[in-house]
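A lone chain, given as structure tokens: the form predicted alone.
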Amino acid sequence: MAEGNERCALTEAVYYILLALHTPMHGYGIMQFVKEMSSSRVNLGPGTLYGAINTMLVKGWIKALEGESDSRKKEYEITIEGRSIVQDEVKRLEELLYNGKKIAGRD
């Protein structure tokens, strides 16, 4: 990550739900996605997840996707500027791993 960069890290909430939004998905099969991939660690309630969507949303991470008008379910896809965010992320992880390996992996 550039120095001076805005972007922080982001929470494993947030991270895992822009993986799962490759993939176009409603807010159940994001629950369900994160759930899998995590090996069940990470188990998010809707009110993580839809907070968590409605920033994404102002953000411009993440955006709805135009969908039947007599449909309940929404579903979000993840945006060029959230494709990036999780690069940068992914980059930042791969930098601790490697400092950490580096220092405390030597024991």
Given for the second form:
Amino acid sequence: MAEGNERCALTEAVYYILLALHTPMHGYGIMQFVKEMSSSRVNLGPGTLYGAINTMLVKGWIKALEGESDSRKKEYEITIEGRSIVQDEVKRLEELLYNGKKIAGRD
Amino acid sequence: MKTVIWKVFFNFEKEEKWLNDMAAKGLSFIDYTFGRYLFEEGTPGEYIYRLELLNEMPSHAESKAYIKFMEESGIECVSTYLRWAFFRKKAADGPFDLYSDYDSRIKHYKRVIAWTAVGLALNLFAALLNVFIGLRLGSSGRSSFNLYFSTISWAVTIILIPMLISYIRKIFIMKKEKNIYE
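If the one shown is the form predicted alone, what is the structure of the form predicted together with its partner chain?
And the full complex, kicking off with our chain again.
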């Protein structure tokens, strides 16, 4: 699906991780935040989270914050590019939601 | 009190289930070396165990970074063996699965399949070699244990092939699900 630079839907994990990282957080913090935000519906697997973090670091959507010492947990933060990715996704989701409500009803 | 149980698993899913069954009974797994499982007595159901085949050996920087990440997330790496890592988390902290999406789960199964296939190939080679040597020695009148040895390899082959098929089938099902669900 993701051919070339054509934009496609973010996975739920990536979307929620990006939201979480609007505040600097470490891995465990992200898991807790996403769990709370989704009322325990989304339980990020640590393996999945780790993979997503690494992919997004490479893409430049998030960055690792330099810790003062090695013992400190590594924290991550969203980048400007990451923010614009989220904003595009919110627009896409709004369209989905609008059309869903219009056709399938439920208000 | 510590308990040692000797056991051989080919299928990591069965191994993981067994470790969780033991944990439910109050025997918490703490170490593994070549068929030797070490348990210590604990509270029944205290831990949930998950097994993962790492991308690299545990001593590799990539694996070390991953294990550190896990430990920062409240997950303990109890033991490693070859590329396998044995993780556990307190059951009180809620459900524990390593992966929450199809993609990473599929990737993990692919890794397991690749290594199982390597094992199967080596094993088949050993089986055929032993049959060949056994027959050669047999025809020259000398007694040989090679034919008997080869039965072990054939038995392993018979275990590994259905296991591989079951993993491949799982990937197939996950890919189908992925067409509809995330």
